[in-house]
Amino acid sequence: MSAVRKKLLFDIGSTYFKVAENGTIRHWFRDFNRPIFEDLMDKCGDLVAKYRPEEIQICSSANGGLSTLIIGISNSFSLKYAINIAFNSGINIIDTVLYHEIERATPPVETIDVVIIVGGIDGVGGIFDEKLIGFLEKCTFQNIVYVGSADERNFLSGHIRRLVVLENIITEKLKINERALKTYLTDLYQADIMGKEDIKQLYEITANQIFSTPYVVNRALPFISRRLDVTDPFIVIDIGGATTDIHYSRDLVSDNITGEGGYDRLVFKKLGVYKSRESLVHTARQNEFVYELLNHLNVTENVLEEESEAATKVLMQLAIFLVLYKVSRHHSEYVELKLENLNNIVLTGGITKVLEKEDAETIIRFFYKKLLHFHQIPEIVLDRNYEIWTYGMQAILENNEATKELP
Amino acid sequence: MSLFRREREIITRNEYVDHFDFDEIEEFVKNASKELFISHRFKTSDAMQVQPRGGFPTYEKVFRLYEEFKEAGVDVLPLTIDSNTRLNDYATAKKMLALSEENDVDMLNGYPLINHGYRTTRKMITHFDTPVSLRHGTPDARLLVEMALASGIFEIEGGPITYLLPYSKNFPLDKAFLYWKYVEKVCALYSKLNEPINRESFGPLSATLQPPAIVIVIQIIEMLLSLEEGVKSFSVSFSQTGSMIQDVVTANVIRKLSRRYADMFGHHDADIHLVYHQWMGAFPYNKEFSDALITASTVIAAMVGADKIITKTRNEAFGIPTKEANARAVASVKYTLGMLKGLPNVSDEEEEENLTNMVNEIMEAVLNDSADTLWRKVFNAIKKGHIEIPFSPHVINANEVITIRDPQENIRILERGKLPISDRSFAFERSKIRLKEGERVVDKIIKDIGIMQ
């Protein structure tokens, strides 16, 4: 622990800066009109000046996300399906192009992180031609993926460099098959998190590696019980401005997953309540339980369109529900957790500034009753001061110190 | 203020609604003429009620249509709503209504009730003082139904399954259930003020090769969901199958089981009625054959003792029928019904037993789902394919059941998909099917589309 007292810790979130110094944590709301570094130095410059770069440790989740352009052949199937998958994977959609209108479409001026091309069921050919190649030549993109009819793969692979070909997202019954594209987009997002310019600039004040906040929070899990009243198995739900992460004990998973620590995490991009509010609402509207849930909270669905404090509170409650839903047996796309075995649910992140314990309890009670048919719920712990990330930092620093002392 | 009231205020505070006064509407419903309530007509008349279809964009045209219908002796007037309103696109409906009024050309395929407003529409409804049935096909009919009831339209057709799976591809089913729950609640609320508002399910579904077992299950479910919210008058329905004996068997079973399930759920005080739709598939191009088909449908409706018949016209194969063709059909059906007194009771015990078993087997699977509400049990059943509508375009529909006709033109289940019907029941269905040497099922199904042509 001594190592930590000499350090200044920062968590650069998408909505708040959090600073921990000598066990005291302070928060600043971010100014979205300014670059992260400039805003941080304006608010904490004096503090930073008191420490050497070796004494400053930073973690961040503010990478901004990925952007995509989707080219499809119909609004009803290919575009709609790809938009849905992109949203669910936490990707920002810059533009969509209907293929039969591609000659009239304006290529985006900005650099696109990933272009998605989709169209037709397997067995249908002759969909794409030189018009597509011509359009792509006018675009700047980092990655490109094809998820349409198998009959078009040869033509597209022969004309587009670095094209990644995945299985068709449209099944022969015209239903959505999202697994492969979703995994691809999610992996791309993970790879991107540390590479953004905004984050790189922070290296001017630290000589240490900048970690991603979900990584740091995950490292805190084995130590949480020292500071908070929790018992294994438990989960930590970190609901921030842009993302929602869930950290869980491996005991809660039946799958044979091999990995390092005893805890794992899932990151739900675009389930935040400020920066990714729109996609949180989109996800909520698609959830089959949400309308009953709103009714349970005694609000109408119009609350999803409101910009009030009350609406933000409901959105935060929705975020808790949606995360639990996504790891429950009702949803096969993510890891399924044995939620019925949980002893504690720890809530951390920006959510703890808005919700009271009973607000969280209401929603969790609804989830357990409605989806699991349980009347008892796990004990809820609110990380009111949002200090869990500091335990993770301590763990990392202690580990570094110990490593240094090794012969 | 209750959440429901708050929701109603938000729904009716729509930019295309120029005025909505809850107190005034309540007062109107309380004092409305009994003649506007089909539930009252069902109670006081033994005659089969005859109802055509129809709706035009402008007020004047609907008014003239109603005049024509009244002259032909209609019992129940229809109000068919346009497709834009059905999709909640009131902006387009408004533009098209203006164009229709300016140019005297029908730019909409029905009446845009929201844009006309309830005060205008009420003038027409009360003028004719005859029950009007709202026909629409809208999954989110909350505003439409508020406006209809405020206008004096006291029969509302549709339901979360029957107005969704056959009509829509992507609209979320869970939303449809909850939006229809709202509709049922409003109907139940107004039912307390005067005579009951009648709710009617839409039995024809996708109108092609619909097996009676599925039709009946869905009718019973929509009835239970409606009664659960407090509705007291409900009509189950089905359409002519193309086999006279299958129609008779279907009517006997649907009547018996809808009452049984209503009672099982404690709705002893609910009135349940039977509606028969004349042929809903493709009509012949020969108008005399159409007349014959309509007459045959009318005879069957009389044989099954329907409380109401919904008519078709001899012009059906040629587009939207004129008001004259519609009125002629009403007069013709009324005339035929006049001849059909004292018909013998017909039944087929073996067929009735098998159909009853299949309905009960599916219902048992639905009701055994672990969900805590009926609508979610049904929702889960559809997701699992325990209920599906053959040839439905909706993405949630399993589309695994295949139906074809047997040599007597009865609709039979050839592939049961995930329908939870027993091997015994399924074997009975399969035993009736005869496929000729080399005959392909797909050809038989395609041919069936033009079976009456």
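Positions refer to the first chain, counted from 1. Just so it is clear, the structure is predicted and the values come from calculations on it, not from any experiment. For the two forms, the rigid core is made up of the largest set of C-alpha atoms that agree within 1.5 Å on superposition. First, how it differs from the form predicted alone.
- Relative to the superposed core, residue 209 undergoes a Cα shift smaller than 2 Å between these two forms.
- Annotation: Cα of residue 168 displaced by at least 2 Å between these two forms, core superposition.
- The two forms, fitted on the rigid core, differ between these two forms by 2 Å or more at the CA of residue 117.
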Contents of the next structure:
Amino acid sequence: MSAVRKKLLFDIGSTYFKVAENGTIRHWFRDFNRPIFEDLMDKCGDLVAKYRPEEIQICSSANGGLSTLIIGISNSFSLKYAINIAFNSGINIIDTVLYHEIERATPPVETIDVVIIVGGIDGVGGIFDEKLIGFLEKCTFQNIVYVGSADERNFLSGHIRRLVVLENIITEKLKINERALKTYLTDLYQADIMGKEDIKQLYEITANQIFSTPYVVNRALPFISRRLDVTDPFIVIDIGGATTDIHYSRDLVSDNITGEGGYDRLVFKKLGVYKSRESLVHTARQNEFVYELLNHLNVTENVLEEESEAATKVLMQLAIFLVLYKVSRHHSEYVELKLENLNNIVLTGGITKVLEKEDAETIIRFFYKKLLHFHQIPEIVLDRNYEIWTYGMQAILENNEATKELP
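Mind giving me the form predicted alone, seeing as the form predicted together with the partner chain was just shown?
Chain only, nothing else included.
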């Protein structure tokens, strides 16, 4: 805790500025008509002036994150492992393609930040051919990385310009090897933050690295029980203006993926309630249970078109339902969590400024009864002061101090 008290901490979200100083947290709603840096300095300039750049630590989710397309040869290993690493690196997955179906796959129309190609253990060759090259020629992407069998490297490097080749993420024992790809994606994420003009300007007030907020929140999970009344297993749902994230411990997952940390996260780029409101409404309209849910809330679908406090409240409730749906056994594209085993669901982010505990309970009770056929629900904890990110900052700062003290 001492490391935190010597620092001024900022979380620059897409909707709120959060500031922590001497254990006190304050929030400001952003002025979307002004650049982030200009708005921040207008609201917090006097506070910033009290600290040296070395004493100011910033995290941000305002850049929205990077997007990826993953091409792999199997669902069981290559796609599953690459999806896991991408999500844990804060990368948003736009699409996945099984290689034996690539001739029938539709290339994404949007520009992809990074394409990941993966497949086979080292020693296995003859996996990829001209079909892959033809598919990639129809895609628009900024970066491309290969993390599969070493035997395919020469062929791919000879046909794909600017291809980055890293260690295979599948070991000879079919275990996940995440370090090289995770570092590459995390560095890309950081470079993207620095490249965004609004975020880049924040380096005028800090001499420290700017972290992504999902990364910082994930670092807080091992320490949450010290400050909040929660017990394992639990999940943290962070619903903000641009994205919705779920943080969870790996013992909630049946898949035998053994990584470095005990906690993972999923980032849903299109399920925010302000910046990505339109895509949230679209996703809700496509869900088979949402109209019954709206009826349960005693509102009509017209509420989705409204610009009101009541509509924002319903959208936040829908966001809770949709993220639980996406990690349940009713949805196959994401990691399935053992939701029936949960003791607690912790809600954090901008949602805690709008919803009361009973608002969240209504949705979660509907989800558990309708989709899981459970009548009991996990205990709900609201991070009302939105301070979980400060626990993550504390963990990072204390780790840095401990590293300095090593001989």
